[in-house]
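In the form predicted alone, a lone chain appears below as structure tokens.
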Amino acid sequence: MADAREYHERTKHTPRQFSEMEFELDFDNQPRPSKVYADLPRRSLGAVVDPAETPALSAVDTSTAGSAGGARTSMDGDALTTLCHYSNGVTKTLDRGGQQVAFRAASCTGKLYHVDCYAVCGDREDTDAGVYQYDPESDAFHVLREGDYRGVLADAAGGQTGVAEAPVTIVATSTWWRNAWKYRDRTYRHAFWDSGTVLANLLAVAHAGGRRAEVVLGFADDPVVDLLGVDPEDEGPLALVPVGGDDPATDVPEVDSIDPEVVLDSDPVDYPLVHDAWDQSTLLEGDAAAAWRERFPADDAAADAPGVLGTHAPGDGERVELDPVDAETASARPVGNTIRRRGSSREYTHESISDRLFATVVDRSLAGVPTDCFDGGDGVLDYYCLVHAVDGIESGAYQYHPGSTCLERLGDTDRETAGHLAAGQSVVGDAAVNVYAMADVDALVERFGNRGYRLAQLQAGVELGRLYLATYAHRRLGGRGFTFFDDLVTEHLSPRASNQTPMTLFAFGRPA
């Protein structure tokens, strides 16, 4: 495979592909939705407590909860357990057809839950330094290593400040087979979508507690693989999230090889395209990670970023100014409560939503993601909205411009077309609004290499997760992520989006 661009082309959905598909799920070989070790000790590091009462709409707002904010740096066992629980834990169990079905804190394609969280910790008052794997079913942690290994991550990240100074860094991974059982080669995309929704929750809970947190994409992969004792043919690291600050690691310890036995309940099928895509985007050492970050435009080059990154500044289309509610009058539903009530709407009424409600959801969700690549939360995506039922806004296709909080009209659309674009799922057209995050994959790979594709997919995944949170912060709204026919979406939004391809789709409105 040539590079990430080829992977993306080879995993696009088309109407013809769907009509000719003969693949059937083998339910007798379905993998369990969590990792089980044969003989690792498991330890409770603390209790799950309610997160801070910070409203979800404030917790997801990058402009008020950015990575540099937050004075509380302590991370005791309760705080760490709570952070992991509300990111990737089981938050409710419901009866479905006479069976008890566990639902996690964050949305995941197919409810296959292939994303795991590992905590690399220094010594805390009530938590020993170590490398731990979070068990979502018990809220306890498997002990992979004892001792302070934060310096290994700091070195792998090329000395990136957040990782170097954090008392705890969370490592998100994907076990490919747990998703590929259903989605096959498309799993590499889903790895970043689904880790993104997990990290959206993690960032929101961390920021709600006043703790610094950001997503780090620039790190050498092999040292992280070795530290966690995983085989990248089976499970690969996707992102680092340092939480807290002012607690630097003192050294870089030697990392002895470990190979903990994982209990399998299914027979994995290999999809080489997935691992090839991950492997081609790896960085070899910390210096390479630091050099990769230097490719991104600095603040004084931000004006040139739209042309460089393939994104689009406002054009000469008709503008619709948006008026999101301010913090004082916005929904006060706390972030923990919002995560617990989050669902995935399967049906929508055609009832319209208010323009301020729409404006508030997109304003809070699409303001950028705090990463090691951009200062101030800028990013590599453009956002397009197919509006079907918003008070005061004519039905149509629009580009949403976060910087100026406005829509720019691009053309017409209708509910039937929206459903067809979403891989023939008419329910998408029933929603009030469809939000597409789109990127110029050619431009990103040219400038940032194959890891630029990781960035685009992960940023879209985090903002997908934030759309969930901003939607379910409101009592009468519901939403869900959907798949799509890639090239038909581009065609529908052209000429503006002719250089771009969709990363994610989220539909929201009044649930039926």
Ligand SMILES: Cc1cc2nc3c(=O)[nH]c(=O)nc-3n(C[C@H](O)[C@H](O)[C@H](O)COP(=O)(O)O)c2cc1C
The other form holds:
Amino acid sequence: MADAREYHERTKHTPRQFSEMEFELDFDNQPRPSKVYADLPRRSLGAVVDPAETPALSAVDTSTAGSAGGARTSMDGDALTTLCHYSNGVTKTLDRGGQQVAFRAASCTGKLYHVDCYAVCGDREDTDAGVYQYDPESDAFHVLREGDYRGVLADAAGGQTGVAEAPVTIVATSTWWRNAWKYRDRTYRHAFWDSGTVLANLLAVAHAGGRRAEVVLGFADDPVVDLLGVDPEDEGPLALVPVGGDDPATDVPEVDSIDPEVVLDSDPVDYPLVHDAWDQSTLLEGDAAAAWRERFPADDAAADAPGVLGTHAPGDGERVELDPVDAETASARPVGNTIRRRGSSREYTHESISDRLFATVVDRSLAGVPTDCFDGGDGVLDYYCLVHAVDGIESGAYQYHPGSTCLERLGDTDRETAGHLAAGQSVVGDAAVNVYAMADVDALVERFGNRGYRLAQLQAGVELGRLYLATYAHRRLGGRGFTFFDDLVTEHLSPRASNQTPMTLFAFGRPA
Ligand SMILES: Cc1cc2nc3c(=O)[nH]c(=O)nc-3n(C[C@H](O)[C@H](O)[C@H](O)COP(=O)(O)O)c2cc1C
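So that was the form predicted alone. Now I'd like the form predicted in complex with the named molecule, please.
What follows is the whole complex; the chain from before opens it.
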């Protein structure tokens, strides 16, 4: 495979490929949605407590949540357990036709839950330093290593300040087979979407508690692989999220090789494209990670220059100014309650939603993700809204400009077309609004290499997770992530989006 551009091209969905698809799911060989070690000790590091009462709408809003720079530095065992629970834990078990079905904090394609969270911790009053794997079902942690290995991560991240000073860094991974069982070669995309929704929750809970937290994409992969004792043919690290600050690791210990035995319940089928795409985007050492990060423009103005990140400044289309509600008037539903009640609505009425509700959801969710490449801002994505039923806004295709909180009209759309674009899922056209995050993959790979593709998919995944939270912060709204026919979406939004391809789709409205 040439590079991430080819991976993206080869994994596009088209109507023809859908109609000719002969693949059938093998339910006798379905992997379980969590990792089981043969003989690692498991330990409780604390209790799940209610996260801070901060409204979800404030917690997801980078412009007010203090982005990466929350002041609170410390993390105790309860805070760590709570953070992992509300990001990747089992938050409810529902009866579905007589069967008990477990649901997780964050939405995941196919409900396959292939993302795991590891915590690399320093010594704290109530918890020993170590490298731990969070078990979503018990809220306890498997002990992979004892001792303070944070310096290894700091080194791998080229000395990035967040990682270098955090008392705890969470590492998100994907076990490819657990998603590839259904999605095959598409799993490399899904790895970033589904870790993105987990990280959206993680950032929201950390920021709600006033803690610094950001997404770090620039790190050398092999040292992280070795530290976690995983085999990247099976499971690859995707992102680091340092949480808290002011607690630098003092040394970089030797990392002995470990190979913890994992109990398999199914026979993994290899999809080499997935591992190859991940492997092609690895960074070799900390210096390379730092150099990669340096390639990003230092400020938003430089980033917005045409062609740099492949995004579009406002054009001369008709503008619709949006008026999101202020923090005092907005829904005050706390982040913990929002995560617990979150679902994925399957049906929508055609009833319209208020323009201010719509404006509030997009305003809070799309205010920028704090990363090691840029702190908030538009990042590498543009947002397009297909509006079907919002009070006072004519149905149509629009570009949403977060900087000026306005929609710019691009053309017409209709519910039937919207359902067709979403891989023929008519429910998407039933929703009031569809939000597409789009990236110029050619420009990103050209400028930032294959790692730039990881960034675009992950930013879109985090924002999808934030759209979920901002939607479910409201009593009468529901939403869901969806897949799509890539090139048809580009065509529908062209000429504006002719250089771009969709990363994610979120639809929301009034649930039926
Ligand atoms: C990135 C993403 C894409 C998704 N795509 C689809 C889709 O195309 N069709 C669909 O019915 N559900 C889709 N889903 C919804 C998941 O199937 C749903 O989240 C999962 O069943 C778990 O249920 P929950 O969200 O209620 O926890 C998607 C979810 C995510 C995160």
